[in-house]
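Shown here is one chain on its own, the form predicted on its own, set out as C-alpha cells.
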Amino acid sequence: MTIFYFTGTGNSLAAAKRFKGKLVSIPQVMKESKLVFKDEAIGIIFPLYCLNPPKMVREFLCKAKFHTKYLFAVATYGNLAGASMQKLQKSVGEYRYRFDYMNTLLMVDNFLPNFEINEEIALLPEKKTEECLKQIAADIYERRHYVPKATKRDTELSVMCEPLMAQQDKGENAREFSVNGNCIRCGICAKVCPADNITLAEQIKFHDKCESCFACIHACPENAVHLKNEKSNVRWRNPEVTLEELIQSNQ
C-alpha cells in the first residue's frame, strides 16, 4: 500500500502512519515530473483548509495517475468538514478516477486566527480521534466502500468557505506573519515549509506560494513568527511527530 501525504503540523502525518504503508510526502513528489504510480491500495491523506484540501494536494489530484484496485482519501480537521469529501470525490470525477473510500478525522485544530491551542488540547478526549483512526484503519484494511453523506448544513458551510478558499489559493496568506526579536536565523520555519514560500538572507522573507498550513509559525523554536490576529501563543506539533520528519516530508 502507498500512502501520499500532505501535513503542516504532523496531524496527517501521525494519521497515515497508521496505516503501515510506503509514506510518500506530496511536497516531495510533486518535484517530479512523471506522476504514475500503481500498488495495489493507494491512499490519499491530508488536512482541510477552508473546508477544502490545500492547493497543492488539489494540484496533485488533478497531475496524478493512478493504477490501482483500491484508491481512499482521508482528511484531518480540527472543527467542520463540511461537504469537503463530497466536493472532492466530484472534481476527481474529471479526472476519470474516483475514491472507493472517503473519510475524516477530528483533530487538534491549530488555525491560529480562530483557535486557542491548549483549549483544543483540552477537547481531544471528547473527539475521540484514536476511536476513529482506528476504526478508520479498520475500513481500510477490510477494502470496505464508503463515502459519507452531505447534509445541507454540510453544503451551506462548504459554499460559505469557497471564498476564503479562494482568497487562500492566492499564496498571499504569509504577508500576515511578522518576525519578532527572538529569531535566532535557524531557518527552520523555511525547512518546513512545504511550498518552498520562505528564504533567508538578511532577514525571513515570506513570498507568495503560501499554502496556509502555519508549519512555519507552530514549528519555530523561539516562538518568533507570529499572525496579526491569532488567537493563541501556544504552538502545536502532533506529539507522534518529530521535527525533523516534518523537515524531511517538506523541505
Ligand SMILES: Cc1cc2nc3c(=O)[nH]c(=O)nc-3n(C[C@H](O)[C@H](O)[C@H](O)COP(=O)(O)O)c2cc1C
Second form
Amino acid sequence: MTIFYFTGTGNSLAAAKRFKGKLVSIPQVMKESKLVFKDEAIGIIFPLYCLNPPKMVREFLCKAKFHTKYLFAVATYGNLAGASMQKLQKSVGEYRYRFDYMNTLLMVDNFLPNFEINEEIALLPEKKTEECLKQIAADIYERRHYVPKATKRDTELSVMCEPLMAQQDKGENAREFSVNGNCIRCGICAKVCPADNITLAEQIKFHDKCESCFACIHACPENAVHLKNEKSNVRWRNPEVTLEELIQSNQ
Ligand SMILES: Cc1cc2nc3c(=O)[nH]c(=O)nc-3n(C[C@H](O)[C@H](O)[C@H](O)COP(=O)(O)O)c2cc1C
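Could you switch over to the form predicted in complex with the named molecule, since the one displayed so far is the form predicted on its own?
The complete assembly is shown below, putting the previous chain first.
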C-alpha cells in the first residue's frame, strides 16, 4: 500500500503512519515530472483548509494517475469538515477516477486565529481521535467501501467557504506573518515549508506561494513567527511526529 500525505504540523503524517504503508510526501513527489503510481491500494491523507484539501494536494490529484484496486482519502481537520469529501469525490470524477473509501478525522485544530492550542489539546478525548483513527485503520485494512454523506448544512458551509478558499489559493497568506526579534535565523521555517515559500536573506522573506499550512509558525523553535490575529502564542506539533520528520517531508 502506498500512502501520499501532506502535513503542516504533523497531524496528517501521524495518521498516515498508522496505516502501515509506504509513505510518500506530496510536496516531494510533486517535484517529479511523471506522476503515475501503481499499487494494490493507494491512499491520500491531508488536512482541510477552509473545508478543502490544500491547493498542492488538489494539484496532485489533478495531475496523478493511479493504477490500483483500492483508492482512499482521509482528511484530518479540527472542527468542521462541511461537504469536503463529497466535493472532492465530485472533482476527482472530472479526472475520471473515484475514491472507494473516504473519511474525516478530528484532531487538534492548528488554525491559530480561531483556536487556542491548549484548549484544543484538552478537547482531544471529546474528539475521540484515537478511537476514530483505529476505526479508519481497520476499515482500510479490510478494504471497506464508504463515502460519508453531506447534510444540507454541510453543503451550505462548503459553499460559504468558497470565497475564503479562493483567497487562500492566491498564496498570499504569508503576507500576514511577522517575524520578531527572537529569530535566530536557524532556517527551520524555510525547511518545514512545503511550498518553498520562505527564503533567508538578511531577513526572513515570505513569498506568494503560501499553502497556509502554518508549519513555519508552529515549528519555529524560538516562537518568533506570528500571525497578526493569533489567539495565543502556544504552538503545536503532533507528538507522534518529530521536527526532523516534518523537515524531511517538506524540505
Ligand atoms: C489555514 C487553515 C485552515 C483550516 N481550515 C480548517 C477547516 O476549514 N475546518 C477544520 O475543521 N479545520 C481546519 N483547519 C485545521 C486543520 O485542518 C487541522 O488542524 C489539521 O489536522 C492539521 O493537519 P496537519 O497537522 O497535518 O497540518 C485549518 C488549519 C489551517 C492552518
